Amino acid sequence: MTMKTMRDAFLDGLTDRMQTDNSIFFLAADFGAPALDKLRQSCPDRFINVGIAEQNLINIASGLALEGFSVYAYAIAPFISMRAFEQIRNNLSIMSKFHRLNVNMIGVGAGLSYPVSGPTHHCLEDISVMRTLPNIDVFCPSDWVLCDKFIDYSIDNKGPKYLRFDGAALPPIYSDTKVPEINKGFYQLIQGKDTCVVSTGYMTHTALSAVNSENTGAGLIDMFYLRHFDEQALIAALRNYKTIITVEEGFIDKAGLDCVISNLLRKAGLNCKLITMGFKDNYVFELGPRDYLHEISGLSAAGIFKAIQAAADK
C-alpha cells in the first residue's frame, strides 16, 4: 500500500502533462516541496514563485486565465483561502460571470494537516469560506489516487476551483479497479443498511475505521465534491436510509459538509434522521499528534462508532 501525499501525486501528474500542454501555468506563494522543484526544472518558462503574496498571487493568477491559460495557484490552505478572500470574491466569483477564468487554488494543509502548528496553520473554515462564493467548485479528495484523476478534469472544466488537499502521507484508498467518476461528486464505498457516514477528506479514512469495526452495518460515502456534485445519484443513494451521519474536518453548522447534505435532504423531502460531527463553535489550541486532537474533538474511528452504535439503538 503506497503512503503519498495529495500534493506530491498532483504536482508529479502535472508536471507531466506539462510537457505536451503550453497552456498550463503554475504559480506558488514560496511554499516548496521536491515534487514542485522537478516541475520548476521542467517547465521553467511557466513556473512563478510571486514569494508570501496571497493576495498577488489570485491577481497573477486571474490576469494569466484572462489570456486563456489553465493557472495553478499554490499555497499553504488557510492562506490562500483566507488571506486573498478579497482577490478571490473579485477577481475569481465574480469576474467568472463574464469569462472563463480556469484557476485552480491548491490549498495544502486541510483540516489539522498540521496538528502541532496551532490555529494559525490548521483549516476549518476553508469549505464554509469557498462555498459561499457562486462560481467556485471545492473538491475535497480523501485520498491521493483522486487527486491526479482530478488532473485532466481540472484542466479540461474550465471556471475557479479551490482543491482541498491534506497536509499527510496518506495510504489510498481507490485503485485501478475502483475509480470513481469526478462529475459524479462522490462514491459509496460501502452499502449500508439504516445508518450511512457521509464524510470527505481526511476524515473518509477515520470514517472507514468506523465502520468497518466490529461490522456495523452501516454505509459509508466519500464526498469529495462540495459543489455541481450530481444531486439525483446522491439522493438515490441516500434515500433507503434512516439516519445520516456527516463526518468533515471543518466547522459544522457553518456552510460545510453537513449544510450541504442537510440542504439535499430539505430539497429531496427525504425524512431522514441527521446527525453532524466536525469542530464546534472553537479553534483547537491544544498541541499534539492529529488523532489526539481528533481524540478530544470527538472526531476518532471510536466516536464515530459510537455515534453509529446510537442511531442504531434508537
The other form holds:
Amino acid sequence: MTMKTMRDAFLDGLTDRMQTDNSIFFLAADFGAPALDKLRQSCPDRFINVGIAEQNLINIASGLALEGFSVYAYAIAPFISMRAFEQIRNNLSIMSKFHRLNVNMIGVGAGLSYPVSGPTHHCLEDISVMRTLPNIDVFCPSDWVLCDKFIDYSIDNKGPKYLRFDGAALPPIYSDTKVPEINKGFYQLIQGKDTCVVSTGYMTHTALSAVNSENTGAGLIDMFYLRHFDEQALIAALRNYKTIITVEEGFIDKAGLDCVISNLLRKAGLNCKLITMGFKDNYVFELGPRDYLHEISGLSAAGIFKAIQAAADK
Amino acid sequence: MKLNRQDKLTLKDKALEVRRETLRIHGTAQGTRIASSLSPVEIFVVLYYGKILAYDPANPQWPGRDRLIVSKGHGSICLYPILGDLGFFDRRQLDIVCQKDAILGAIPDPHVPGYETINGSLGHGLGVACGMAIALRAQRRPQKVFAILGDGEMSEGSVWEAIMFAGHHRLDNLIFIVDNNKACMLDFCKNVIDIEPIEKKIKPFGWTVKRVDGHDIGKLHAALSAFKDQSTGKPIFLLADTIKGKGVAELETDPMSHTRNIHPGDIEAVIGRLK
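Same protein, the form predicted in complex with its partner chain this time rather than the form predicted on its own?
Full assembly next; the chain just shown is listed first.
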C-alpha cells in the first residue's frame, strides 16, 4: 500500500491538468511542498505565491474567478479558513449568488496534522466554520485516492469549495476498483449490524482499525463531502442501525460532522442513538505524537472501540 | 482625449445635477450615507461622462468593459443617478431607493447593474481588483481595472497586502483611486490613523503616484485619461483630494458628518445652496 500525502496526489494530478488547461491558476500563500515545485516550474505564468497574506490570497482568487479562471488557493488549513474568513464570506459565498466562482481553497493540515506546533496550527474549527457559509462545499477526504479523483470534479463543478487535506502521508483506503462517487458524499466501507461509526478525514483510518478489531460487528461509513451529499442514500444506509457514532478530528457540538448526522437523523425522523466523538471545547497544548494527543482526547482506536462496546452493552 | 472649455462646463453641470439627485435620494432614503457620497461626485462624473471608462449599459457584463470596483460602497450613492441616467437600470429606481421592491439599497451590491462586487465591508476591493488585473493580463486583454476606495479604508490591513502585491507584480492595468475626503466615521482621519503623506508611502512599493484636486474636473480628467491611455509599467495610484460632504456647509466642517443625516424637509433648501 503506497503511503502518500493528499497534497502530493492532488498537486501531481493538477500539474498534469494545468499543462493542457490554461484556464487554471494556482495561488499559494507562501506555503509549499516538493510536489508544488514541479507545478510552479512547469506553469510559471499561472502560479503565483502571493506571500504570507491569506486575505489577499482569497481576494486575488476571487478576482481571477470573476474573469472566468478556475483557481486553486493553497495555504495552511487554519490560516486559509479563519484568517481569510470574511474574504471567503463576502467574495466567494455571497458573490456566488451572482457568478460561478470556481475557487478551490486547499487547506493543508487538517485537525492535529501538525501535532507539535500548538493550537494556532491545529485546525479543529474549519469544518464548522466553512459549513456556516452558504454556497461553499466542504471536501474532507480520508485518503489520497479520493484527492486524485477530486481533481476532475473540482474543475468540472464550478463553485467555491474548501478542501481539507491531512498533512501526513497515509495509506490508501480506496483503490482503482473501489472509488466512491464524489456527489454521493460518503462510502460505506463496512456493513455492520447494530452500530455504525461515521467518520471523516484522518479519523476514518483510526475508526477502521477500531471497527476491525475483535469482531465488533459495527459498520463504518466514510463521509467526505460535508455539504452536498446524497441524503436519501445516507438515510437508507443508516436506517437499520440502532446506534450511530460520529468521529471527527475537530470540535464537536458546533457545525461539524456530528451536526451533519444529527440534522439528517432529525430530518429523516430516525430514532437511532447518536454518540459524538471529537474535541471538546478546549485547545490542545499538550505535546507528543498525534496518536498520543488523540489518546488523551479519547479519540484513539481504543477509545472508539470502547464506545462501540458500550453501545452494544446497552 | 483632452477636454475643451465647453466639455468642462458640461461635466461641471453634470456634477451639479448628480449632487442634486444624490441629495434627493437621501431625502427619501435616510439610511444612505450622504457625506461620503458627496465627496467622489466629480470622480464618478469624469469616469462615466468623461469617456474614461468603457462600458455598455445594455450589457453591464460586456467583456470589453473596463472594470470599476467601488470598494467604498456606502459612499457611492452618487453613482446611482449616473447609472440611472446612462440606462444601466430604470431611472424610476432612483425614487424608491431602500424601499420594498427596489434594487438600490443603502449599500449597492452586485445585483445592481454596473456594480461588479459585493460592497459594504471595507478593504476588499483592491485585492479583488488585483485578481481581475492579473486575469486580464494573462488573457492579453487591453481593459483596465479601476478601484475606488476611501482614505479611511486605508486603515484596513488587506488594502496594504494588495498594494504590495500590485507593485511587486507591476500591474500596470490597475488604477487605484483614493477619495481622500479626510474623515472616517468618528473623526477626521488625521486624529484616528494619520496616513499622510499617503503618496510617499505608496510610491516605494512600486507605484506611479499622482495627487490631484478631486473636485477639479479638468485636472481629474487629464490625470485619468493619461493613465488610461499610457502605461507607466507600474500600477497607478491617484490620490484625489476631496471634501467630505462637499457642497453642504454643515457637513463639510463636521468631523462626524459620516453618520449625519439631512432632514427630508431641508433637502430642497440644501440643494438651492449648491454651487
